[in-house]
Structure formats: structure tokens, C-alpha cells
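The chain that follows stands alone, in the form predicted on its own, written as C-alpha cells.
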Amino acid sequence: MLPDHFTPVPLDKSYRLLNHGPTVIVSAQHAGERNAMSAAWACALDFAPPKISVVLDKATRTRALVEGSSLFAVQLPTVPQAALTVGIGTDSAVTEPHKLVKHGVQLFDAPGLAVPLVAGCAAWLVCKLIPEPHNQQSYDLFIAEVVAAWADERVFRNGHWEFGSAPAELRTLHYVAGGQFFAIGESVLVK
């Protein structure tokens, strides 16, 4: 079942989702197993077709789910979320394999798509990985051309965020260190 608020993005719009730089959840499955992480490095790399970039660390299991199905998830989570955020983060699925439960994390499936998302989010954008695998092996860096994405429409409307108007807890989280992270702030607009 699809939450509440959940509404496509055009594809053309989805670059938007990830502009203002948020720490970002990567989920994904494969062979019958699913997982997700947290990652601070996501940004947007193209607009047609849409492309973003993002970190994943060989270590994790989340990556080698990426590699082996070759689609995957980058969500952002909201003020509420930012205890399971550093949770998921944290905690390597490779060694706490029941990490998502440990951490509240509640998934649910991609229309259409095989690749779990996570509730809670203000968005999310789902992937097909672009193989470079110089670029994956020496610099841990994918790159993925957004096949799919969504945002909650109390916080993304008509392609662009609302931020200045939506509740409090749907603002985005912005990774400092040491589990501390801001949540996305006022605006400023220069015209």
C-alpha cells in the first residue's frame, strides 16, 4: 500500500528533489533480500535524462544489492527520521543483519518497480544504475539515471519544494558530523 501524500514527480522535475543537498537513504534489493543505508554524498548530475550520483562504500551490503540488481532508491528522509537515519548509517546490515528492524525502518514497494522505499520520506527517486565500474571500484561512485520518483505534496508541488509552508517535521535533514544534521531552513530568494 502506497502512503498518504505519495505523488509522482515529472522526471524532468526530479533533479529539483535532490538540489538543496540532503543526506539521502539508499535502498535496494536483490536475490530475495532488501536493505537500506543512509548516505551523505547524492547529488544531481544531469537533467535529460535525469541523473544523480552517489557514494556507496564497498563495505556495505546495500552496494552489493545495487551491483547485483542494478536499480535502487535514493530517498530523503525528513526531522523525524534523523534517529534511524544515523541507525542505518551506522549499523551495517553485513554484521546487524536485522538492522532495519532494530531501527524502525518501514518499507514498501515501488509501483511497478522491484526496489522497496521507505516510508516517512519527503521524497523519492528510483534508479537504474549506469555501469562504471572504474568510477564504482576506485572512487566508490555510481552513477543512475532516475527512472522513477515521487515526493510527498505537502513538501513538493507543481516542481518545487515547499518548505516555507508544509509542516515542520517534513523539512529535510543535512548530515554535519557526529550524528548531528540541520533540517533544511528559511528561504532566501534573490529576484
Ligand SMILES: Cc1cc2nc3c(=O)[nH]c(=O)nc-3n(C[C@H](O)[C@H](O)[C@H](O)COP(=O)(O)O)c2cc1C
Contents of the next structure:
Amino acid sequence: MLPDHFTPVPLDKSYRLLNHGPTVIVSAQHAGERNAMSAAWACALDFAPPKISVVLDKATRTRALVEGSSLFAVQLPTVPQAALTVGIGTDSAVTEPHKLVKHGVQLFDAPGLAVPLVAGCAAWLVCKLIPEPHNQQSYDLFIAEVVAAWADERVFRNGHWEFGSAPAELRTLHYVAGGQFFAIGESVLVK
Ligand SMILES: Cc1cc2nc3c(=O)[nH]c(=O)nc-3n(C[C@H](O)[C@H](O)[C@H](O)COP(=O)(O)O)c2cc1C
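Switching forms now, from the form predicted on its own to the form predicted in complex with the named molecule, please provide the structure.
Shown next: the complete complex, the earlier chain at its head.
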């Protein structure tokens, strides 16, 4: 079942979901296995068609699922999910197969796409891998086209983030190091 407030985002606006540099959770499934990991190194890459990049270390189980299915989701966790984000970014499914349950991750299916999404996030982008074996092998750098996107309509609507009026718990997380994040702050508008 889809969560409340789960609303589509036009693909020409989907880059805005990443433009402010949030920490993300990467999720994927392949051959009946589902997993998710945290990633600070995700970035918007192009407008049309929208593309992103994300760094997926060779040691991660999630990377193997991405390589197997060529499909993954990038989603933006919120302030109440800070501990979850550290948890699934510290434990690996390689050694902790039940890490998602351990850290309270609830998955739901992306509408019409074979990829799991993490409930409670502010926005979700489903991405199709653009194979670049050299980048992947040399830099752990994965490039993908965004093929679908959704956001929680309370915090992103009409192509804009509405952090000022949205519930505070929908603020996104921005990772520093050592378990420390900043929650996104005030809007600064230059006209
Ligand atoms: C906040 C945070 C950000 C992280 N960013 C990245 C990243 O950008 N790329 C990466 O490969 N690993 C990153 N990690 C580490 C992975 O999330 C970690 O290796 C995870 O255990 C992999 O899980 P898996 O093996 O179950 O896929 C990050 C961890 C945390 C806590």
C-alpha cells in the first residue's frame, strides 16, 4: 500500500529533489533480495532526461543488487530517520542479513517498478542504471537516468520544496561525519 501524501513529481522537476545536497538512502532488489544503504555522495547530473550520480562502494550488498537489476531508488530520509540512516549505513547485509528489520526500515513497492522504496522519506527517485563499467570499477561511480519520482506533497509540491511550511519532521538530513547531520535550515531567496 502506498503511503499517505505520496504524490508524483514531473521528471523535469525531479532534479530539484536532489539539488540541495541531502543524504540519501539507496534501495534495490534482485533475485528476490531487497536491501538499502545510506549514501552521502549522491548528486544531480542533468536536467533532461534527468540523471544522477551516486557512489556505491564495492563492499556494499546494495551495489550487487544494483548491478544485478540495473534499477535502484534514491530517497531522502527525514530527521526522525537519522538513527535509521546511520544504522543501515553502518550495518551491511553481507554480515547482517536482517539489518532492515533491525533498524526499523519499512519498504513498499514503487508503483509499476520492481524496486522497493523506504517509507517515511521526503522524496523518492527511481533510477535506471546507465552502464559505465570504467567509472563503476575505477571510482565506484554509478550514473543513472531518473525514470520516476515522487515526493511527500506536504514538503515538495508544484516543483518546489516547502520546508518552511511543512511539518518539521519532514526536514531532510545532510551528513557531515561521525554520526552528525544537519537538518535543512531556512530558505534564502535571491531574486
Ligand atoms: C551517512 C552515511 C553516508 C554514507 N555514504 C556512502 C556513500 O555515499 N557511498 C557508499 O558506498 N557508502 C556510504 N556509506 C556507507 C554504506 O551505507 C555502508 O557501507 C552500508 O553498510 C552498506 O550496506 P549494504 O552492504 O547492506 O548495502 C554511508 C554511510 C553513512 C552512515
